[in-house]
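The form predicted alone is given below as one chain in structure tokens.
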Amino acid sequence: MWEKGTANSIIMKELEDASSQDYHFCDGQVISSMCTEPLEIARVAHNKFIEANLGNAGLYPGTLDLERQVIKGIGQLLGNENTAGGILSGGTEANITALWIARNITGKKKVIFPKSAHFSFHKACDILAMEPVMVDLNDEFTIDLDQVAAKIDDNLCAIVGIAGTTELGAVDDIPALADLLPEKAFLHIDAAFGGFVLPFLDDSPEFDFSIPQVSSITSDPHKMGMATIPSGALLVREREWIRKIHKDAPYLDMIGQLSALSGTRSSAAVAATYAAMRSLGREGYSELVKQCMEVTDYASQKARKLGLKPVMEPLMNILCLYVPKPRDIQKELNKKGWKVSVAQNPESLRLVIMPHVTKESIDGLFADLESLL
């Protein structure tokens, strides 16, 4: 601890050392992240209510009343407006959540995932002290059914799908999940991703509350719904399951509001992703995921003419290429100030297009990528 105060010109001089050694989004070269440039208006809402803490509710009626307003406008969009949630840190402690519910009802510990799925998972399992059942992929990159069948039994607690893996963007069979579903067993979807970016596709899988076995569902405001970092969305089809993992605090302004893993939760995140809905809206969305998709289908060309071939034909704004050698060329980009990623399931150069990701980032990357090949 520094034993005596500084002079804040001093301290803004360290600080903007400090972030010029990070990488910006606004450069255009950073195309690994899912994550993006909040709108201006959601950075405004975020410090507008940086003080608040939905930890405590009571202290804070009117943002307690902007959260059940955005739960309500993702369930919208995820097929099912009368879902309960919140707005927590992002998708590892919606997905941790939502197990420790479906634990904590079913009374069971079995855990169906696919290879593709979070990390998250893996920690869910080890925390909650769960059985974590990985099942391997099919051809087409999603989860294999059939190793699902042949996993269940009397013991099963959860089946996970993925909407938008973290590596390749592929949507498993959701329809087909539900179908082997038994009876009392939660069906979880993480859409961690895909929640702002499927409901906005022509010819979106179906993988949402539409679905009458589908669960819970996480979904992301700090990926594609432009909110500030962190805010991710636990939506649950059940309002009473929620008091399954509740915790009294009587000490606190309200009783009952600690159905969450955190203690302590960022009001700021909860506004600025109500800032980010209101000032879209389903149009501006729908405009948003249309332009990265379009990238996304040049920067598809674009490979083609160096003779690159997709891993998969994007269903959504992730492009995963075999190139050779991939950490080899992954390290050379990094030398030229990209940021792209390698993925493992299979070995790949990833490309996520998130909208500070342009036409001319692409031509740039490319034209680099090409000197490597």
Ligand code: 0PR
The other form holds:
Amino acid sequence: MWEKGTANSIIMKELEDASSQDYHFCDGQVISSMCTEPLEIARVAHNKFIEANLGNAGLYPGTLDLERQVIKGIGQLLGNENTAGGILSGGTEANITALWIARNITGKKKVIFPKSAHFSFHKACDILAMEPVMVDLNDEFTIDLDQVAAKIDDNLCAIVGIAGTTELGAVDDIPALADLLPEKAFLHIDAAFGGFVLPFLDDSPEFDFSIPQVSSITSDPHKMGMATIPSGALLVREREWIRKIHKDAPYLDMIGQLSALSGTRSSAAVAATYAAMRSLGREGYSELVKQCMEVTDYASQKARKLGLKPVMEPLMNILCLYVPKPRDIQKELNKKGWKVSVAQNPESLRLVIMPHVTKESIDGLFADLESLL
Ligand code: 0PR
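Take the protein just shown as the form predicted alone and give its structure as the form predicted together with the named molecule.
So here's everything in the complex, that chain up top.
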């Protein structure tokens, strides 16, 4: 493949071939992804900062400043502009890091989270040798509070609440979790998906730092934040908590540097996140969320006309529908070019209505879906 060099024109052709086999958001047929087309200005910013590495922040004071502004801006959105934190590779790394900090501070290992939690929490417990305690969901598909209460003991390190579950977009009762939290334990909120949606809803449930017991929040700009991949924000309430995962590297100029799991950190996405936030402003995100919710509502009405029942009234831009044999339907829709997914709890056809999904896409999808019922 690479004994000798190859001409750019040939490489470009090969890249075009590979890309043409991929699905692209702009085609409007991917209705299963939690990512979307990044804003144009975010792409430009990403390319400009392609060589920056916040793993050695001493070389990149400008990029570091962008990261500080991004964290402050996300903090403003999440009820506290004075948090510490940084841009990591995504929700997984942010969730792992949050539990890493919580474990090192409390010295305890038990983590309580709902069955709806993203699988990154299982990775975290595995890597950090922590004890996962999974709790059932109630009828509203949120964490069962009685079970949480019954499972709290002296070994508790953290409770995790989800603000926008991966499958259904449900939001746990975070104020109630906060009331149950023992004094020294952590309350981590996974708003990887909800972080750029819930604050822009007319009627958002409470989930952020305005609840005093909330210790840390994951919110991913590379999902509804319109930034490029990889951009996952972790915000923690107290700056000194991050010191608890710090490792010295005296040969690097570490001043001002984030203590993180990654060494070399892709920093282009930091610039892209900054660009997306500056370009849209909170008003722009508000419009975008409104548009996604309108399309979600439109899909929901179409489903009802076909006699399909939603698993829950969508709170966010995710719609899960009870259909007969969802896996078969998914397969058949895929043959027609649609990418939809199947939720497990409960088994249902799952549509994620990101900004690239238009009413026209929904019309096309439902026409094909109707022919399969
Ligand atoms: N927390 C929640 C609530 C999530 O939904 C996700 C990912 C994560 C954490 C982990 O985030 P990262 O994937 O950034 O580490 N949710 C989607 C999922 O796993 C991610 C995704 C995105 C999947 C695009 C497919 C796709 O095409 O299903």
